[in-house]
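Here you get one chain, nothing else, as structure tokens; it is the form predicted on its own.
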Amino acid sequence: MRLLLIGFGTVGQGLAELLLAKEKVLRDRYGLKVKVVGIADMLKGSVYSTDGIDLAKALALVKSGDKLSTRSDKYDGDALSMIENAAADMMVEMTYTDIKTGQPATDHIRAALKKGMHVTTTNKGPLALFYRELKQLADEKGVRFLFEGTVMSGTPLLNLIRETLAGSTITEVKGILNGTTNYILTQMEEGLPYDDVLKKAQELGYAEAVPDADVLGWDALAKVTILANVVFDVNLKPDDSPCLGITEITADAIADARSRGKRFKLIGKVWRDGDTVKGSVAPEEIDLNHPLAGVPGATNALTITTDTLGDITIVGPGAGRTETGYSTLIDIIQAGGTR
């Protein structure tokens, strides 16, 4: 399995570390020998070699602060050029997310699929905006288009729904799809004001300097849109669903909810309403006896309502270097493993 890694930031490096650590498992358990032939990163530079890239040396180079482009096998073109010209079996797209345009990730994915490569991505933008088009292109080319990491990082939500719940009719999925806001709400239960908790979340790296994507609900909305389109087979866009973040929730409101046996969570939800599928993101007061109410800190969780098993709740990490890198490893095994 010859791989292109498009993006070599936190997630790309996490995947590279896993490929090194799991080399024997991939070979012995799944009959899969993985060779990374290209890495392209806007900030760290690009390298390409048909003989394969030494991932340990590449990781050491970027961790030292040097660029990949200082290597003898540097690649002078951009990521799109590498995809179009490389001899590879699968492209792993891990660039930054632009939820408004889905670029440049969508162009990367289109180019790889058109060339007949399998694709996995952790990028929410292309899935939220162009899922149906990209899935159709993959089907036409007879390749896999996989994206486990776009909703709950390495927590195997989409694989659970696609494989383990095959044959079930799902009527609703709802849950905590953004760890930053869940951390903020958890800390506010201690009586701390929103602004103080947000500052702490930024210091810990949970929230960006400009935290709008998290606290205004946009990140959760992208994930809701992906779930609607993938699980319920519709063609929603982010603007089709109402979205309300957590910025208006006060410590007093949280304390009042707690006194009534409830707890605030920012809930992303997709459900069937007759023949229509709807989505939303908004703070909700959850009963303390519901599984979602007990999910603390930066953890994610989703409750899946089925006709066969009732409610199933999956809880796990929604972000992280190794965790999100692992989501792409799952997809690589799905596309190329033989056992």
Second form
There are 2 protein chains.
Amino acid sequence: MRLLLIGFGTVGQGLAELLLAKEKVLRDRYGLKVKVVGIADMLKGSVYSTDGIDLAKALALVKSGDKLSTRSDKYDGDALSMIENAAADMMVEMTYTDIKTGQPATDHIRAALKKGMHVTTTNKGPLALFYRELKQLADEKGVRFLFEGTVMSGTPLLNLIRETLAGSTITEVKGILNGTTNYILTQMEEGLPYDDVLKKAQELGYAEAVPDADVLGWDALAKVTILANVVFDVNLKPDDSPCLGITEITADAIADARSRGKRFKLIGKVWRDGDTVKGSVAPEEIDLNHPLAGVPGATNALTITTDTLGDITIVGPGAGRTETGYSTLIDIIQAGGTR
Amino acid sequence: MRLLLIGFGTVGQGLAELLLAKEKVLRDRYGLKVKVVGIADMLKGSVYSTDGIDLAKALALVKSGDKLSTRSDKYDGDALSMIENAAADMMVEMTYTDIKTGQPATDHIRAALKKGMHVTTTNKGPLALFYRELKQLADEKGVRFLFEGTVMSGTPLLNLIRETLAGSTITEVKGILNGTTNYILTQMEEGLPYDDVLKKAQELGYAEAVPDADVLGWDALAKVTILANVVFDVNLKPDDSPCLGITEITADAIADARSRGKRFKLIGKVWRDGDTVKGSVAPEEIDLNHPLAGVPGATNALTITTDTLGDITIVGPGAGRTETGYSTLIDIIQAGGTR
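Given the form predicted on its own, corresponding form predicted together with another copy of the chain:
To see the whole picture, the full complex is given below, headed by that same chain.
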């Protein structure tokens, strides 16, 4: 399987490391020989080689601060041009998420699908905004369009829903979809005010300098929208669901909830309501005896309500270099592996 | 796909109800048309028909207290004879677990595999005692040997490990594998002594009159043995692992743990220790911030430690009519469905 890696930041490098570490596992367990033929990155430059790129060398170059494009197999066009001209079987889209426009990732995905490549992406933008169009395009072309990393990072949630809960009907999915806010709420239980905890989270790199996407719930909202569309096969847009973040929660409210055996969590939720499907993001008081209550720090968790099993909860990492890289590896095995 | 149902108690009836309710889903989503050609039950009698058995009628007969064998398609032999003489594609083994001998389930499974049938079972005995032999027989015959229901009931744990955590290396699996003891420990946190809680659990039907298999940890030990053999491909027997139940835990010890931010859980565990694989069952103090701490009542949960994702925890039902019936439905789809 010939791969294109579009984006070679943290996630792309995480995937490259995994492809090196798992070469034997992929071959022995899944009959899968993976060759990366192209890497395109806006900052680090681009390389293309039909013989395959030496990933160990590429990782070393990037780690030493050099550009990929100092190599003899330097590619002069942009990512879109590489996708349009490359001979590859699958494109891995790992550029930075723009939740407002979904670009440039959406153009990359459209181009790859049109060429008949399988696609996996970790990018929430194209999914939250253009899921249905892209899925239809993939179906028309007879290729897989996969995006395990867009919700709960590498925690194999979408795979669980698609493959493992076979034959079940899902009525609701709800949970903790944003690690930054979960970390802040967990810390506020120690009695610290919101502003102090946010500052600490920013110092530790858990929250960004402009923390709006996390603390106002937008990141969770993008994931809620993806879940709604995938689980219930609808065409929800982010603006269709109410979204409330954690900025109004006080330390007093948290202490009060605690005294009643409850704990605040920022809950993203999608559910079937008669003939329609609804989504929401809002802080909720969760009973301490519910599995979601015990989810600590930057961990994510989702409870899936089914007709066959009642509630199933899955808890796992929601971010991370190896974890998100792994999400694309799951999808590569799905698209190309044999069992 | 022609099925034999061996055992038509709670689980068998749960499966029959699901097969009726999910007929359309199986056909539309998985291209799977299921026909039950034989049902054998020691108490309720046996029926066999190459045309297929009317499951609604069979369920009604059993619910009214009648025997299946009052029907015109009555079968006169025992379960083993039916397996040996039937024309079927898959056998569903749902007889009562005998953890000491694994019988009669093991003989049923051997006979079905030898005839080239796929097998799914909810029976822990054959798995804990004869996993390797049965797996090899299935591999020789080119058929599937599946047993999702033996650990965590229908919670799709084994499927998650086999299909969904593709490419990962697992180093440890630990969790709450017995709902009865988890219920007792949860209730004891209210300050009630062990004997009182056990009596209440027996009245509610959560614990059996002779509760040893649960409270001494044997049921969890059978599941630990199955997990060890499946996850690490070894040949552990129940006697190879230390096993301690919950009968020695006092209300005082529970209160003391609680004062230190801990909670007692009966933990079953398998892990790689150098070149060997070890298993154990014992009460453990779990930190209140660990996902296993929040698992209430009769619910089960397992934390899977991987090289790619760190810890993934799955929480779900550990027992129940529909839930355990569903475990065999997952396996039927695995063996016969197309995607």
